[in-house]
Each structure stands twice: as C-alpha cells, then as structure tokens.
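Single chain ahead, by itself, as structure tokens, in the form predicted on its own.
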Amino acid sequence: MNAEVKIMRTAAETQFSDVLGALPALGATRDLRVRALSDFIAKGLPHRRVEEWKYTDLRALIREMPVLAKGADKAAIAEAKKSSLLAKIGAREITFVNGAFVAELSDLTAQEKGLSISMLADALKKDASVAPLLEKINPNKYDAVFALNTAALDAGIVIDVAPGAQITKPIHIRHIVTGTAPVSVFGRVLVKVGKKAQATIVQSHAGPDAVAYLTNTILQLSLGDDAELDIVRVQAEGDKAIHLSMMIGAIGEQSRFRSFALTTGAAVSRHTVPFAYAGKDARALLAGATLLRGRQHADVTLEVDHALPGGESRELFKTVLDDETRGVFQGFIIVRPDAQKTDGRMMSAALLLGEAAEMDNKPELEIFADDVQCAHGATTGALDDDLLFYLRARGIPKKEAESLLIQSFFGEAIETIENANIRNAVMIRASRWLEQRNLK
C-alpha cells in the first residue's frame, strides 16, 4: 500500500498562496508569477535544515503574512514627506509610499541624455529584454524572497543608462511605510547600464517603529562591458518590521561595481547578493555596516561567482552587536574551471558590545581553478582595553571614548562609499545609532 504524503504549510505559507495568488496576473509578468506561486507553494519558506537559511528561520519567525498594502492615500503621503533618511546628498528622487509610486515625491523630469527611468509596467511593453531580466536568477536554486516577490510583481522602476553615458547626479529611491497597522509591501527595482556608461544608485528603507509589517524588495543589476556603477543602501525600517530584500548582479567584461549596505532597523532583516561575472577582467567590491541593539536579528548572505578569467573581488563587512542581537554573515566565493586569475579577498569582522550578542561567521571558498590568489577571514572580539584605557587616561569620557572606537570599526567599511555627499550622509545615520546607544 502507498502512503500518501502531505505536505503541511504553515498559516503564513497558506496565507502567501491565497493573497497572491487572488492577485490578477495579466500581461508580460502573468507567466513569471504564476511560476513563481508555483514555486513557493510546492517549497514554502526556508527554515533552519536549509543550508543557507540555518541561522535566519523564516518559517518559524513569520507565523503570519500582514495584509497587502493598497498603496499610498493622501494621509500617507503626507506622512511620508516627513521622512529624511538621507538628506542633503544631492540626489534625484524616486519615491514609493507603502509600494506604490507616488510621483509628488519623485523627480523624472529633465533626465540626463542617456537616462531612461520608467515604471515597470511601460517597461515591460516598449522592451522586450526587461521581462527575461526580470527572472533572472539561478534557476538551480530555489528562493522564497525571490519567489514571493515575483508572485507579487506590479510596482516596479526600470533605471536604464544608455551606452557611454555619464550620469553624475545620484539617483535616490526610497522606499517608505506609513500608517499603524502592520501591511506586506513587495517592490522591485531593475537597473541596467551600457556600454562604457557610468551611475551611482542609492536605495533606502524607512518605515514606522512599533509596527510590524514586512517588505520584500529586490533590486536586479545588469552591468555592461567596462562600465562602471556604485550602490549604496540603507535599511533603516522600524523596530518590529521584517525585511527581506536581494540584489541580483551581473557585470560585464572590465567592468567596476561597487556596493555598501547600512543597515540598522528591523527586527528581523535578511539582505541576499546573488552576484555574477559575466565578462572577464571586471572588478567589484561589496562592502557594508550593520548595527544592531535590543534583540535585532541581522543576516547578510553572498555568493560572488566567479566564472570567467581576471576577476577581483573584495568583501569587507563589519557588525556591531549591542545587548542581545545576533548577526549573521555567510560569505561563498565560488571560481569555476574557466576563471584562472581570479583575485577574490573577503572579510567579515564583528564587534560584541553586549555580554548576550552573538555572532554567526561562516566564509566559504571553493575553487576550481589552479591559477588564483583567494582569501577569506573572520573576526569576532570585544573593544579593545588597552585602547580604551588609553583615551580614558586623557580625559575622555567612557561613553565617548566607546564611540570613538566603535566608528573607528565600522567606518573603515563607511569608507568605501566613492560619493562624499553620500558618505557623509551614511556616517551621520551610522552615528546617529551611537547617540542613541549613549542614552542608554
């Protein structure tokens, strides 16, 4: 006799399948969301037997999906206007309020010859290539952030930078939560650059403390030959909220990619980087912060695959661990047969401030190529004493002197930001975090 096998979803899983899939799918992206509902309901949520998923249960920590947000009204709107995370740097503005557009808070006029800014829907009908870029992915590899967001594909920016283009001025998307009652927000940003051309994006996340809601957002890079393109982020969502979020690279031959994340909000965050090279002799560098207090849970999980010959890569990551959080990093560089001359140097360094902080460092590398020069390296540790005695013994108070060092630590990370309006404004953010940890 055969048994039959059931497969029992969780309230959430069965929430996610019934809410998106209820959701019309019509035009380019009907089939890519109906594979992708497919995908998550035959799979669900990853949960700690996952490799990859061992330190961050989404499964038992999202017990419950929050409604769909219907997108921004007038109040708001006018809540958002409030909103300031990253002030003064000198940026056009690409606004999205509880997922949706909101254009009285944006800037698509007088784009620079060269820059195309569209929302996903005009895309997806006047450029046959954004809908393949769209699903873009390891397609050997399953990932419910990526599945669940595809599923609720619909509002949506493509940045597209033509061939030799230089645009110097910033481009700043935000994206912002409002209200009091705790909504899924899904959002997806494709950037795509030319030949030769030249761009500096910057993605933000803000949202109210005390609710707790989840965002799930994407962004999808495309990196032409010798081209060169800068990513900052900053996830600065509230101290209940859940955020999920991936950014997917591909970067072209002799091209230069650098990327920073600061994050410092949510109470459980998960920051994925799938990222490829897709032409030899091209150069990247992923960098980033992460600052945590109370109980926040952060993972930050790469993979940089290098698979053709010359490549640099460099990771450096610093954590701080305040009181009883817990960091994660995992860090995998993988060089295929074909990527002889590979240069690829990783590091993660984490900094406990809190006696029940905990910190979970798993860099990986696995080579295949017998031409190489590859490292990777992980630190955990406290302030140093003798360092802090130093600056006590002339003068400097405990708390201050903790400050100093501590943005001593994570600003070496900060640094690597190419744009000094946007560095600037990172570090005052950072710092902000080390005010509040002295008014404890």
The other form holds:
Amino acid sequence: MNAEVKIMRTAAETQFSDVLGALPALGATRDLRVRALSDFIAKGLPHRRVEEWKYTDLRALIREMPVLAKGADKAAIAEAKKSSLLAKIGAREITFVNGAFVAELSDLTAQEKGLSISMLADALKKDASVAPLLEKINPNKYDAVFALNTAALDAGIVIDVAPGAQITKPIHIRHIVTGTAPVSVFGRVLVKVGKKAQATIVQSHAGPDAVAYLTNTILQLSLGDDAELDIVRVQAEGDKAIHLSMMIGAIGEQSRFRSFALTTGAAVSRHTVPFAYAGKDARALLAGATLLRGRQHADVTLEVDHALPGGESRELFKTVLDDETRGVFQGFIIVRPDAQKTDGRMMSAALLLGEAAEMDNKPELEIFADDVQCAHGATTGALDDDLLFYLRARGIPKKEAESLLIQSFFGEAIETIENANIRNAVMIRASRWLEQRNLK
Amino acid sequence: MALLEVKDLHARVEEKEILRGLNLTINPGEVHAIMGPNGSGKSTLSYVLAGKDDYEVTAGSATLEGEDLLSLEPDERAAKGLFLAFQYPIEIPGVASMTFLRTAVNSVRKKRGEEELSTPDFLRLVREKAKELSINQDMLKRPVNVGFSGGEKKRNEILQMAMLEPKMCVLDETDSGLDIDALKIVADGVNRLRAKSRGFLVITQYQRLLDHIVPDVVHVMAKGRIVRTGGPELAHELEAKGYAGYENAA
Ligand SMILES: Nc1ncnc2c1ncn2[C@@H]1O[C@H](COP(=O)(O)OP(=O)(O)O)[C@@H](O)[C@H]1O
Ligand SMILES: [Mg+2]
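Same protein, the form predicted in complex with its partner chain this time rather than the form predicted on its own?
Following is the full complex, with the preceding chain placed first.
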C-alpha cells in the first residue's frame, strides 16, 4: 500500500491554488509568490484543530473563493466616491477600489519632505530594502492568510518615512469594495518609518452589505530606532463579507508605537497581529474595540514577541456582543530569555448584550525571562443592573442608559487614540453603531 | 390630594418579605422623616418607590399625585417627579458627570413636555447649583462619582436632585458618612428646595440631620412597617432612648 497520505482539499482551497497559481508572474515578487503558493498548496486553510484557529475555522467558514476582483472600472470608482468613512480627519487619502489603486481618489501631491509614497512594483524596482519587508517576521510559522496574500501579491503601496521626518498629516489608506457580485480582493501595505521619524496612518475597510465578498489585507510595518508611529484601523466591511487581515510589525530600539482597531463590519473577520520587539526599550500599545450584532463573528489574535530587554507592551481590547454574535480574543505573548525588564499588561474585556452571544477570551503568556512584570486579565459580563438602575432612576430611558454604559465600556479603548480628529471620528462611528442598536 | 400615598405596601426580595403592610401619606410641602433600626426596611421602601427590579411588590399601592407609581418604569417615575437620593451612590466609570447630568435633565424635561436645555443654559444652571453645594468644577469633569469621597457622593446626589426639580424627594441616609460641615451643606441644599408643592421623605438613623432639616412628621419604622408617628420631638426621644423598644415591636 502507498504510505503517502493524500491530503483532501476543500473546493475553496483548490480554487485558491488554481486561481492564484494562474496569475502572471511579476518580476520582483515572483519567487516570493511561488513559495507562498506552494506553502498554501501544502498546508491549506486552517481548521479548528490548528490551535491558533480553534475558534475561527477558516476551512469551514470559507466554502468557496469568490472570483478575483478585476480592479476598478468607472462604475466602481463612482460608487467608491460615495464612501465617506473617516472623511473629515484631515488626512491624505490613498484609495484602493476592489484591490486596485485609484489615482483620482488618491492624493500623492505635495508630499512632505521625507515622505515617499510609491506603488509596490515601483518601490521594489528602485529600492532593494523593500523586498525583505514583504517576508514574514517568523519564517518558520505558516499562516494561510499571509500565504494567500503573498501568492496574490500585485497592487500594493509603500509608505516610506525618512529618518528624522515628522509627518503630522495623517495618511489614510482606504480599501473599498464595490458592486453586487462577490469578489476576492487582496491588498498589501508596507510602512517604513526611519530612525527618529514620526507618522500617523489610518487604514479603513468598507464595502457593500449583502454581498459575500472576501478581503485579505496585510499591513506590514517597520519602525526604526527612536521612531514613533500611530496606526488606526477601522474595519467597516459589508455585513456578508469575510475579512482577513494582518498587521505585522517590528519595532526598533526606544521606538513608540500605538495602534487602535475598530471592528464593526463583516460577517466573519480575523485580524492577526504578529508583533516583534526588534530593539530594546521599545513601547507598544495595541488597543481595539469590536462591536458586533446579528450573527457576526470577529476574531482578534495577537502574537507579541519580546526578544529584547526593556520592552513595554499594553494591550487593551473591548468587545461588545449583541444578539447571537461570537467574539474571539487571543493574546499570545512570549517573553524570551533575553527580554529582561519586560513590562507587559494585557486586558481583554467583553460585554455580552445578547443572550446567545459568546466570547472566547484566551490570553496566554509564556515567560522565559526571570526579571519581568507581566499581567493579563480577561473579563466577560453583562451590563451591570445596579448601574442601569441608577441611570434610570435619574430619568434616563433604558436604551439610552444602556447606550451610555456601552459607550463608556468601549470608550476606554477609543480614548487611547492620540490624534483628536481621528479619535472623534472613530467615536462617531462607534456611536452610530449604538444608534442603530437603539432602532431595533 | 396627597402627593405620595402608600397603602398597605408589601414587598419582598428573594422570597423574604421585607415590607409588611406599610402606610404613609405625604402632602405637598411636607417633610417627613423615617427613622428606624438597621434592617427595618427603609432602603427597601425607597427602592420599591423608585422601581428597582429586585423587589417584588406582593400587595398594596403607591401613588404620586393620585397616579399609580408601581406600574411605571424607573425613568418614568423620575419624569413624573420622584427622586431618590441613594444611600450608596454608585460609581459609573467612563460616563462623564456632565454628560450624565445633561442626559438626565433633558430626558425628564422631554417626558414632561418641556424644551431641552440649551448648552449655555444647562452649564449656567449646573454651575450655579454646584456652587451652592460646594461642588467644584473638577469634580464634574470626572466620571460620575468616580474617585469622589463619601461626602462628595452625597453632595452630588443633592446636585442631581436640584437639577431634576422633582416633586417628591426621598433621601436615604444622606447624612451617613458626612462630617458636620458637609452635613450643613447638604441640609442647606435640601432646605433651598423646600417648596409648597414639594414633598420630602428623609430617611435617617440619627436625629442630628433633623436639626438642620426640620421635619413636620416623624415616623418610626420597624420590621417593614410604620410603628409610630409623631412630631419632631419623637426624633429627640429616639436619640435619647435608642431603638431598643422597636426591635421587636412589629
Ligand atoms: N437585594 C437584597 N437581597 C437580599 N436581602 C435584602 C436585599 N435588600 C434588602 N435585603 C434585606 O432586607 C432587610 C431590610 O434591608 P434594608 O431595606 O436595607 O434596611 P434598612 O435600610 O432599614 O437598613 C435586611 O434584612 C436586608 O438584609
Ligand atoms: Mg438603608
């Protein structure tokens, strides 16, 4: 008998392999793509027996691959023009519609001194230091989302902030999906912030309701020594979408990094954050608020790696679960033997509003250094009846009292956003979620 | 017509009967005090009147200006004019005091068919009332009651009362945890609100508060009932003799 086990592939896995395998080979990324594709062909989509994907079984959730988006035609651009997500934050906008860069919805003019925004293909040709940035931070770790995204690597953008440059105007990268037919959309954003430089980047995702499209977007960032970077992400995909995303980061010595993620969209979403301390004494804040209704499923998974001494990490995630939603928070933090004096604090709190809602909270610390301060907490609870009664006894109607308490719950995470305009815009988005809840 | 009328009220919590046939009539303009030992059901009465979920009314009635209170939601009772100053005001992390006050004031105004207050009018009113109660603006910048001392929380209750302009004010041990200066501030705040049309039910264990807020009627409550009613002199008698005689009176 033949000892070789024949791996059974699902229809979706076969489609991904076939479609991405048939893409024309792009020069500079050819090897990367070929490797990623063969990785995917060998390992496929993760399922619930894969530890990190236990709660988000992609093999079961993705039944088929929607056709690859064909970019943005006139109609798509016209539709994208109507998107007003975070329109008033005073940012430089860069827009991708159905995966394609759209110049007329992007502003690349008058780039500040030290800022260089270029298309991935151009950057790869010009700058040899770009290609390594496209690699995984942990070469031994397979991630299907990364493999698929890399196998599909095509349009992408590189934001390069030169050493010492202070880019105060936020850069807003918009990923918009349009139309009524389900498509698959891929995107890659590289952010390189040089030594002592500073920047603020917003990334937003929007698309039509009632269309079962699939997006897979990766933001990769590298932060130089003593540099500072803020990332704010707003995921407001359509209600039938599957949204797969990663924020992959490596931060340098004494750098300061802050990120916030608002999640209100998609039927199924998974946001994975592999994050490495590449220099000592670096500080990072990873925060987020996830607001779910109906039957949404949202998974946030952090993989934080402290390899060097003196790192500080703060993780604060708030999840509000209405109706029959499912929330997942996984926080894997590893503190390696050399990472002495690491100071880590992780908190994930969930508020269950729906009787049938469910939260899976899985903080996991692995500590191999002896002189560290690390703590994590995870809570899941309903609205406090005594608090509600106090508010109602002051004349505030039930729904409004609930809204005040829910807002204060997720507000704590939104408050961590440094830029006031962006913070307000995110708060307004989140409040809109509450208003819609009150219309039920 | 009586302002507050409680008749043969029975209520229980977790299968335990706490109020056992309570009667109480308060007319407009009157200040009544309820005194009584710990556990006699004073807070339960205040919660039942305000509409807290945990309490089940098994018999009797309570009306405000002739209108049934017990069938109303807590916020509707507040809009009708019932106010409860809590014995233990709770902290609401993340909800700014100003947002809270403004939402409360405008909610009741809306239900009373009054116009919402404009931002400047609201701010002017809060500043004025807060000043009278020695509540500084820094306190109002914090989330509701968070980091407030015991005395500050009680003063904050009176501020809310002043802002909401209720008809019937129930004060549950507003004097507990107050030093003599704070007690005076709170009492002055209450006295300023005394009006022909307004009624007060002052729950306390000590006669001390009643030196400052002089009641028209004093009741003694024991085991879920009013067991004795008299004038202000009754408070002095209780202060001298204690509740010893009432523990088993019911
Ligand atoms: N939520 C509750 N659950 C259980 N028992 C309660 C609850 N509230 C009050 N009680 C009981 O009811 C009785 C009266 O309490 P309370 O009304 O607080 O009295 P007072 O305010 O006069 O001290 C006490 O025996 C108390 O333990
Ligand atoms: Mg009491």
